[in-house]
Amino acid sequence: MRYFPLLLLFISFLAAKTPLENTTCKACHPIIFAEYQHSQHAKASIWNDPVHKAVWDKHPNKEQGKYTCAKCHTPSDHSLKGGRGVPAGNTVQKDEPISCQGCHRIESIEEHVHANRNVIQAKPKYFYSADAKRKGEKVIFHETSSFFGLFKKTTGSPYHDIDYGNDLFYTGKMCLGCHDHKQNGKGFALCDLGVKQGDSNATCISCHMPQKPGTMVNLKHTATHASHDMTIHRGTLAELSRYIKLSLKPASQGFTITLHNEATHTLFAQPLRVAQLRVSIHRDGKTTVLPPRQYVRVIGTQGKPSMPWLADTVLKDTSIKALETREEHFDTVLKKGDKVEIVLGYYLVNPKVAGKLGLEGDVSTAFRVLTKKVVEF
């Protein structure tokens, strides 16, 4: 019986083993791992995202040591669960605030008024994924041997099991635990994507994680993989531009630009964002820039803009909703030979707010072009 305590200690050690880290995933998924390094998921913490840090530095919870953003911004840092403590500059915060398993272990989404919640399944090394050809299949690692162990055959991955049966990974709703809506402590909706599927077949996955050349895994070659550079702010603007349609119709008293949002959610729903439609007319070697049309959701309190945790009302909302068509009329009369350049873009941080957050001159304040079109007459 003297070995029994050692057996208990060994079992406890196995149960307490650190979950798979992204460095483990890198061995078999090097292309996806490399893309992840540039994604917003890899840069979600205050140590990697200057906008998130700027807001956190002014948040009253910082002085109280209550970091309530961890559920979505740094779920991999388990020391912060339940709003305990504040983010430390550890490797998890800096290298994988939202790790691979942080998404691939989402079993279901609980819908709540304040904010949705990701339900993480408890099985170790058990991940969900999507493959239309294998939907419903579960690939469990299995090893068989023959001829007294001289020949071995394995099925599945030696590092984790794969479940292709979770509908969330086909509909894209796995993303809505964090990206659907959020209320502040006053019960006021800070942001709401206003998802409206309509007749569209587009999902979070099909739009934000398009298929790109390159194998998904080294153990089995695939021609393409789902891009994991998940951000409209870096690598996928060109892909996302196809969901915004711009057109121009001249009239005797000017012209009208029609903007059709084919995305199934509000464009730039976060209150810090601001989008602009910029129009310039090139005529006889000269360029005339027309006043931009702005799309923004301004929140505040007592009739004035305020920080998110203080806001209790919407002061202005001109944001473009899901599947909405917006028309903008301009009084300038067009002439033959005119070239009209139409640009739809946005700021990560409203220039009027950037100074208050100490972000002036930061890359976050640059104007990003989402899509543009040139019409010649």
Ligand code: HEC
Contents of the next structure:
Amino acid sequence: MRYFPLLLLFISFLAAKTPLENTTCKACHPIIFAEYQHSQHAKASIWNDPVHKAVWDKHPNKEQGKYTCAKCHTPSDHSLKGGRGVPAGNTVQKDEPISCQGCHRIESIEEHVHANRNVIQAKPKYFYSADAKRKGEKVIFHETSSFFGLFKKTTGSPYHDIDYGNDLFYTGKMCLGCHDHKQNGKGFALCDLGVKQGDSNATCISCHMPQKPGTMVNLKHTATHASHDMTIHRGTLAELSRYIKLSLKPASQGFTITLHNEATHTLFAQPLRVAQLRVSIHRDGKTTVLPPRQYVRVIGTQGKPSMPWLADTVLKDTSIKALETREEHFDTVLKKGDKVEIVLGYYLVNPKVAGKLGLEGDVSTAFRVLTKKVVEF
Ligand code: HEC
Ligand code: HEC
Ligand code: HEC
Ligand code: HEC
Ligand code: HEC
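Now that you have shown the form predicted alone, what about the form predicted together with the ligand?
Okay, now the whole complex, with that chain kicking things off.
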């Protein structure tokens, strides 16, 4: 027993030293690294996402010691692979649950009914990326020297190879191993992003990873880089407002608001969300708030809403689908001089469910505005 404290010290030393893959990337890609740290991909485990944790804490798999969420929420911690064990709180889970390599080594996506699966490239230090000008190239690091080694010329990255030939990184389909759909244990589709490309040229990458100022790497200056800050709900929401078009036109009885969704997926597809269209009319110094229209997908069993693992039916689905145009009619007759304020927003967690999950505070009380428009009549 004398050695026990020493053993503990040794174990905590080991835990503190769990090497993080992303630390290497940080040295050469500091801007992208900083954005990633802020993104929800860096916070996808139970340690940094209180909403995910709240659902996990109530999930029956927890008692069975099977963290089946790992495949999408914490794939970079290989010790949790295949739902083995529960997250114990190491640095991978806390700092890089979906590491840089967790995305850049996705070679292909296997489609399955229950949930898709990412097939990871076996070679280490071999990353896929997209650059339309270099499509198809494979950049293997090498040095060429001339004049008996006096002058050295290098190509590519001194740390890794780059493969510009993986189509999934151009179409955005590399996101769909995790994002497309997921069934629960009863074979019921809990969430389905409902992706539809239609005539749109936009991809997951063009909308969610727009080019922003700043070099993508230290060793070579580029004016812009693809943003890695995927933090809609706690950050970049306003940047997405341009993809939702709101308009108003008077109708014979009242007026109609048209909402066009340019996103190639269902809006707010995560089943905890609830979205609302709120309309208010300002007239003669007074404001009238009309009853909101609600967009929600309610899941449950035996005719009643339920927790996700129990659900086997869709009780109601008013969610706005990919590329859909939705019209809402209001029967208030507008007068000249009226100002109509239209707001499309949402609650991160349906306030009706939040209490049951033991969640409080702004996740369920803050109404987050995605887009808004004021029309003067
Ligand atoms: C020693 C510096 C260095 C380190 C460390 C490094 N990179 Fe790079 N990386 C580069 C350079 C330089 C380029 C640009 C190569 C070029 O354009 O030919 C690059 C390019 C890339 C690209 C492709 C960019 C494109 O053109 O689309 C990706 C993806 C990438 N790195 C990912 C990573 C990841 C992930 C890590 C950590 C595991 C990492 N890098 C670590 C130097 C580095
Ligand atoms: C097939 C991949 C996949 C699996 C497996 C998975 N999830 Fe998720 N989960 C996602 C994705 C992708 C999102 C982000 C969806 C979005 O924002 O629309 C997400 C989001 C969530 C959210 C909402 C988080 C928030 O901040 O609002 C909760 C809660 C959640 N998952 C719980 C779980 C639990 C609990 C498990 C395991 C029992 C699990 N998930 C398994 C892919 C998965
Ligand atoms: C035309 C632009 C556009 C394209 C293309 C697009 N999105 Fe979105 N996405 C949006 C907008 C706008 C929102 C905000 C509304 C919302 O949260 O649903 C959003 C939200 C999301 C969310 C958060 C949903 C939530 O409520 O938690 C995820 C996850 C997401 N998109 C993933 C994807 C993936 C994966 C693809 C590729 C299949 C994709 N997006 C393609 C515009 C786009
Ligand atoms: C969620 C998946 C995902 C994660 C996590 C991720 N990347 Fe990327 N990354 C991509 C995709 C997709 C592209 C291609 C973007 C494009 O076409 O412009 C990309 C592009 C890049 C590029 C090229 C940027 C440019 O402007 O062309 C570099 C460098 C890079 N990533 C490095 C990293 C590093 C370093 C990390 C971790 C700190 C990281 N990535 C994490 C998906 C990811
Ligand atoms: C390895 C699985 C995985 C891959 C690959 C992946 N994601 Fe995610 N993503 C997740 C999970 C899990 C979450 C939810 C994390 C949470 O909130 O707990 C998420 C969250 C998001 C969100 C919501 C951010 C927010 O504010 O809550 C967006 C947007 C998103 N991902 C876009 C993308 C795009 C675009 C790609 C492809 C370039 C991509 N993801 C690739 C697993 C993945």
